[in-house]
Amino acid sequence: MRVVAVMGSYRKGQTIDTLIDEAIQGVRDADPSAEVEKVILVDRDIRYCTNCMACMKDDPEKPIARCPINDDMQALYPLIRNADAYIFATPVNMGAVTAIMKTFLERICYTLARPGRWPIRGCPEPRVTDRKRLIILVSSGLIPPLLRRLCDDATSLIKTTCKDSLNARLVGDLYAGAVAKRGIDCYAAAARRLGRKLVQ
């Protein structure tokens, strides 16, 4: 099985880093043989989508729309596409995912995807048919568990997108909430098993 984790908190050893390391482990030991990749999007150029519709109007039958933005995402694309499951994960910043795993989404939208006709024509559809399994960290340092729905919008975007452009269905989720004040080894163990559930 190859496995994309795709790391988008800007800060390397803190509190999504570690828990997406967790996971991966999670995935060794639930599938030895497993091919891992971790993406560190801060340590990619990454440019902002310019919205210039090459991507969408490109022919629907490719298994890559063309995208004209020179930068690292040219490799990525395929090692997304090719991949068996994803674990995406961000800190929770002013309620939604970082910026530059929104400029990862916005990429690969229609570049993996291609206009559909449901629920409105031109709406993305995935350009692959094998189904894909996802699992989805977040963080925030202030708000808890408890209060997730007042502050997490980042889990339903990445879980829409990956169900629109990379036919990924979602089999689990992991709201690390006010870890400035619980630290983080509380949801290792969680972590961990949800890298478990990815590959069983």
Ligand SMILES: Cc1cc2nc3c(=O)[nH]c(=O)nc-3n(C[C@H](O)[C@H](O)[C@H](O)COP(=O)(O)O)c2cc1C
Second form
Amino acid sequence: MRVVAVMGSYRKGQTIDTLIDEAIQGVRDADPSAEVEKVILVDRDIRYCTNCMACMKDDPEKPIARCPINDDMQALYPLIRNADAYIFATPVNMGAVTAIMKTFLERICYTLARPGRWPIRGCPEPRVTDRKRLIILVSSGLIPPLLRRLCDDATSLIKTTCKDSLNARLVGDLYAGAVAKRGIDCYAAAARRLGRKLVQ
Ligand SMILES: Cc1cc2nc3c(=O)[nH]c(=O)nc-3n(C[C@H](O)[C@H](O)[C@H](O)COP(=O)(O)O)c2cc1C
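Right, the form predicted on its own is done, so what does the form predicted in complex with this ligand look like?
Zooming out: every chain and molecule, the one shown earlier first.
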């Protein structure tokens, strides 16, 4: 089982970095032979999508569409394409994913998908046919889990992008709410459980 863990926080060693490590440990507990690659987005040179449409116009049968931007995404595309399962993790900033996570999602949107026919012609459909698995971890500074639906657009964006571009099905998610007050220790066991569930 090949797992890619995408860490979308700006801070290392803090909430999301800690929780993603817990989930990775859960993966290793459940499947010691799993190959896990952790991608720390802030360490990579990931430029903005320019809407050049080269990916959308490329051969729909290719496993990865051409992207003319010569940055670290070129190495990440095959890594992501060939994974069996994903962990996506991001703080909730202004109700949504971090800017670096959004930049990353925009870059995989049509390189790993092709223009499909449903629900509207041109919407992304995955280039891969094998079904992948996904867990999502998000954290919010202020908003407790009870009020999550008021402020968490991050989870739905990641879930939809992973379904449409990676053929990945959500098997579980964690909302670590109000971490400024509650801290992160209370969410660690849930993150580890999710990691186990991802590969079981
Ligand atoms: C620009 C910015 C916007 C934020 N917006 C929200 C928000 O809308 N709701 C919230 O509960 N916390 C918000 N936060 C707090 C972060 O969610 C919190 O610091 C983060 O989950 C901690 O993750 P980290 O330790 O991995 O950085 C925001 C933080 C920043 C820097």
